[in-house]
Every structure is written in structure tokens, then in C-alpha cells.
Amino acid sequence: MISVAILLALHGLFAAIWVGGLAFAYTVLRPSVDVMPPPERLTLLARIFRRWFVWIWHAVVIIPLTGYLVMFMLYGGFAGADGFIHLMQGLGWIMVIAFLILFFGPYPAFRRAVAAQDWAGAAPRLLAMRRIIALNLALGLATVAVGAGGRFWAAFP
């Protein structure tokens, strides 16, 4: 049987990959590429998203799987889990839904527009993607804060 320590390590690593990728994309990559001409910027971003989404798909599977395994191994299930665990999973599921909206919503249209070199058509799709990424970054940071500090909330009245 796999240990709780390994499951928590995988959970944390893939959360860091997902939220760290969001932070990098929004705070470093976006401002850096905004100075590039649209054809180069949009082509580069299409390549980056294609690779990045592979990692996010892994995170979307591994984070809930490891989280629920740990919850059942340590707390005996939903009923035994502390409130911060429920808050963390709720925020996490909203992140997953936002990612699915991003991946199946504006992203395919963005990819098609870039492939067709329709820069004017790609721009509004990228804007929609940026908004979802910003939302997911805020949710991800909140989720990490809850996961890291939630168990100590009861210690501070």
C-alpha cells in the first residue's frame, strides 16, 4: 500500500506545478510576450499552452486522487475531515471546472485561429483565456493557503 507521505508529496508537487505555472504564466510570461508582434506572440503562446496543458491534465487527475486517498486514510472519509479539507477540495473543484472551461472553451478556438494565422481571431480567445487563468491563479493561491495553514486555524481564536 502506498504511504500517506508519498501521496501528500505527489499532491503538493502537482499543486505547485499547477499553481506555479499559473503564477508564471500570468505574472512573468504574459507581460514579457506582450511586447512581441501578434504573429510571434500568439504562435509562441500556442506552443507553450500545448505543453503546459499536458502537465495540468496530470495535476487535474493526481491532485484529487491523492487528496481523496489521504482523506480516507487519515480521516476515514468526508465525515471525519476537518473544515479546511472541505474548503480546500471545494476550491480545487472550482479550479478544475475553470480549467475545463478554459481547455474546452476558448483554447481550441485560440489554437485554430493561430493555426490559420488569424491573429485578429486569436486575440479575443487569448483574452478569455487570460481571464480564466487569472481566476484560477487567485483560486489556486487561496487553495494553497488553506492547505498549508488550515489545520492551524483552530489554534487561533
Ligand code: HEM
Second form
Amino acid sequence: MISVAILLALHGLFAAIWVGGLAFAYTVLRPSVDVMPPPERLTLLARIFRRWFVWIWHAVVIIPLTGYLVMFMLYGGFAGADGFIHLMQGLGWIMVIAFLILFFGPYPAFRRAVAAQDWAGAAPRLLAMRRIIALNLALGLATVAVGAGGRFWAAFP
Ligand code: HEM
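Switch from the form predicted alone to the form predicted in complex with protoporphyrin IX containing FE and print that structure.
Below is the entire complex, every chain and molecule, led by the chain shown above.
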């Protein structure tokens, strides 16, 4: 089934882009920019978020869309899907909601504070974003493990 192969490839690629970005942001970017003075650091982060979030918006649309299409093509719908698919979609929706909370909550306030050069005001917004990024990194790693290995958990209900 070539269409399933293409849809799952897209699913896996956008999972890699999303979760890979989270891992890079948390483990490499954050400690690297932490040594910079706030004006440079916060301005750079605002520019990074603007470009990065475009990719995440693609992921939050493409991953569920391809996931549900494959679920219907391979398992015939929700009722026929294995337990690990339900776990994956549950974790996936928590990740999507967490991203939406970040995007419409602390992020606009962070951007406004940086535009106004209010560095003290930007810091708590960045901290709130960082917490959500850490949460989504943990959830994303778990979701990839579930998605990639789940079909071999024979005992999972
Ligand atoms: C939101 C709803 C989602 C649905 C309905 C869904 C559905 C699926 C399905 C049906 C498969 C094929 C499973 C198989 O038979 O082996 C799959 C695989 C996979 N999923 Fe999901 N998924 C969702 C979200 C996610 C998220 C958020 C991630 C990671 C960020 C993810 C990562 C993966 C990975 C890594 C695989 C295995 C690689 C691949 O086949 O592309 N999924 N998913």
C-alpha cells in the first residue's frame, strides 16, 4: 500500500522535525544562549521562535491528519486500533494542546516584551515557554517510542 507508506513517512518525518527541534532547543540551544546578555539573547530567541513555530504548525496539522488516515486504512477506525495507537493519539493531543497554550499564551506576551525592549518583562514569559517546551520534549520522546515500537507490544491491550 503505497499511500500508507507515503502517509506514514510524512507522519514520521514531521514527528522527527517536531521532537528533534524540542530536543535541540532544550539540550543545546538553551544552555548555549544562556551566557549571552539579555537584550541579544532574547532578541535572538524571538527570531528563532518565529521561524521554528512555522515548522511546528505544519507538524500539528500533518501528524494527526496522516495518523488518522493511516489508522482508518490499517485498522478500520478507532474501534479496531491497537492500544498503542490510542496511547499515541492521547499523548499527541496533549502535545498539541500544550503547544497551543504556549503559542497563544506566553509567546505573544514574550514577543511584545522583546519588541518593547522590556527585558525584565520578557523573562517570566520565556520561563513559562521553557516549561512547556520541557513538557513537550518529555511527551514527544515518549510518543515516538510508543509510535515506533508499539506494534511489537503484543501484550498491550
Ligand atoms: C495525534 C494522533 C496520532 C495518530 C492518530 C497516530 C497514528 C499512527 C499510526 C496509525 C501509526 C502506524 C502504527 C503501526 O501500525 O505501526 C503511527 C506511527 C507512528 N507515530 Fe503516530 N499518531 C499520532 C500522533 C503521533 C505523534 C504526536 C507522534 C510524535 C510526535 C507520533 C509518532 C509516530 C511514530 C514515530 C510512528 C512510527 C513511525 C512511522 O510509522 O511513521 N504519532 N502513528
